[in-house]
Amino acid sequence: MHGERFGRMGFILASAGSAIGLGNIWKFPYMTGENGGGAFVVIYLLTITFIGLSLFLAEVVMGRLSRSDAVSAFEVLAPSHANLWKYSGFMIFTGMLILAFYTIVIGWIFKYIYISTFALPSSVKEAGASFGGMVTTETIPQIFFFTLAFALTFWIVSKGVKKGIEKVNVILMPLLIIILLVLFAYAMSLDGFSKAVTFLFSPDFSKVQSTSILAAVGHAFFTLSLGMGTIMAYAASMPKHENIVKASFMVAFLDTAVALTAGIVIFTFIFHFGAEPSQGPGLVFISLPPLFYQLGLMGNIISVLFFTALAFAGITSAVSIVEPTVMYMTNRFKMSRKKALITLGSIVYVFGILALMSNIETLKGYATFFGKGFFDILDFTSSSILLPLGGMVIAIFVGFVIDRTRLYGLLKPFMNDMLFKLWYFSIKYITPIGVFIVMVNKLFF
């Protein structure tokens, strides 16, 4: 059993701080722009709340029943058959994968922290080249931003789930969110505001293809964590009497809103400038800092608070993916927290230096498979396999296997009979289904 409990909005502000990562800020805003804005806005909010909620909400009930990780949860909780369950736990793995490239990225967002402040480049060439030049030709500061991000992140959860998590989510996540609000206020300034509300809330469903309608999916999906434990990791360690449906609510809420903000933000300066919304992943990194640079000094101070922030959403969520397996590695083996980390984050290391290597031109060779470099196989593998794989279990354990009755007790106090049967629908029947078309699109078309 899990000892560390987190306080009241500790498990709200952790959930949040997991949910809220790379994806809402930079991912979210570039998903908008090439899926035709307002339209792929609306079908992401539908799915979010019947599919991403209804999920989120089946981990919360699994870690909040077994009090336990996610390995045991399985064991615990299945009436039959638990020694077979229990290797549906390992999906805690999943995250070591995560983790691996998501620190690289949050390294470069380190990297551009400093950018920001000395030398943002003037224009939409230059931004690229210099974008281009670090993923592909830097190793050495690359390695050092990667290392930083890296030994940040298991400091943080060395020191456990009141003293590192919880901590760390209640300075860093207000923050994050003040400092989208003071880059909200400074954008409702702008000519480019209006244009930039009205690309993500005028839908135009003529520019919906079947593709936004599964990016969607998935990434609703995907934004909130789900399908590789945390959730149920933090939920086993949440305060006895929580109202277990309110905190998955406030959890979609903060995320989704923080979405949005960002989305608005990041658009207002880009109909500013008159630059193109469409310009996939690189928005953030190569068509922002010189539409920053623009803005003189004021476009530096700016810069340097929008990459903190993605900064404090990148290392909130890295945090939360290391939870699940140290959580296993502590109940199961009797490991110190210490020495569960050190085995983790060696494996973690190795892992991704072979993925910062797999971009670098001179080095990729030595960590290229099956002519895919290393950083896309675990991007692939992670997001497009085992990540809706872990969903689909989820959603048909408890589906299927726990006890109707004893859901339903749980529940039972924080939501009335129609909502029980809408939740119970929806995770039996529309999560597991919709998961799956997403899995299949993303494997085989």
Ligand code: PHE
Given for the second form:
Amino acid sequence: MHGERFGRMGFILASAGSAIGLGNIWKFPYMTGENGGGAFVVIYLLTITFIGLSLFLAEVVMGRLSRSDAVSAFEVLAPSHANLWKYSGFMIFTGMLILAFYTIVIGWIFKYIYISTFALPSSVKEAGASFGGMVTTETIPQIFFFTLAFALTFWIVSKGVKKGIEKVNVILMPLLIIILLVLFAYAMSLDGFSKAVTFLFSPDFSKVQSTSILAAVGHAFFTLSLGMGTIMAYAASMPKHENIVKASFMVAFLDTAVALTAGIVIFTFIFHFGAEPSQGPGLVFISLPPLFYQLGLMGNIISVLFFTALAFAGITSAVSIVEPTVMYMTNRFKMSRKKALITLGSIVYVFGILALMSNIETLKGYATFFGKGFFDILDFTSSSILLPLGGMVIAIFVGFVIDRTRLYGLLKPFMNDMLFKLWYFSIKYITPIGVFIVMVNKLFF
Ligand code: PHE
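Moving from the form predicted on its own, what structure would you give for the form predicted in complex with ligand PHE?
After this comes the whole thing, all chains and molecules, with the earlier chain placed first.
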């Protein structure tokens, strides 16, 4: 049903490109900072191992067995009631919501590459005012940078799985890793390094609250791109003989390694200059630029490198958010890739402009619904409702609906019986129950 396949390493690179995104470099550090450091990291690592990895493999299994988009995968793989299970494919719409605000943030990052070169703020206060000012007053520049990020993303996807997505990942992912390693090497020479390592790796469980546990579980999901058919869509394009278990481990490992490296680099700077680790979402935009400023020209260079790495990470993830929906539209409605992208792109663009307007003081009124700004509505609906719901449905479907022997047949060449049993238990019970608890807590408490 689905034609184009990745080349060797293409799946691993593209999935790693999807997983490694703003979630790793922007979100993980600020969440760690807000949740007290080491203990949060331990919980995050445990969640990735016991819930994230199982679900990742479950999505790969569904993509690999069905070789199709998320809606058809449920239909094809359900032994009965296919017409009901297909509604689980609602998850292919989640991407439109995520993409609208994700590309706005990539737009901010583009602007910060420019700021890094010419206009680094000299104090945290100035940086706060400039970041806040950009988000709440600068309509035209924000639209410009958003449009740039949006156009770049759709242009890459329009080139197809191999020539577009794979190629971009083959180039950008190694570059991102190199930039991070350069930054890491530099960080090692600073005084803040050992403090950063202690902060991240010596857990103090007295600082952990139940909200930190919930945040870690939710983030494990977002960071591995789970719950919206992205990994399923990429797995549908996997070459036949690829070792799917090894590939899944590899992606989870790379994703975690990048988050931890980014965390060490960022906290080294924070501690080196005596700044506050718990700054919230502004951490990379507000607290890093003034720190870079103090380093003179070297700071400009590091800052450009840092925001470029962040932009690369964002673009490869944005591309992966588009693909499942495009795959669905071309499969289902026999649309050309171009037509699918134009249809989808128009919706995302309108959502994006509305989301952007909802942050602008003078335009807020036009983009606020039920008392909430559109940007927040998109973020909340996707991260707190749709992604966890998608993940839960996938876990239940793979754990209870797909025949066990079929799963065993596919996975047996790549894992021993013990590991298979562990995975099966996790996907049947630990994952759906874990995700359910997180969702209920996030929504009602
Ligand atoms: N995993 C990406 C990140 O960490 C975000 C993402 C979510 C990408 C869902 C695809 C699907 O930034």
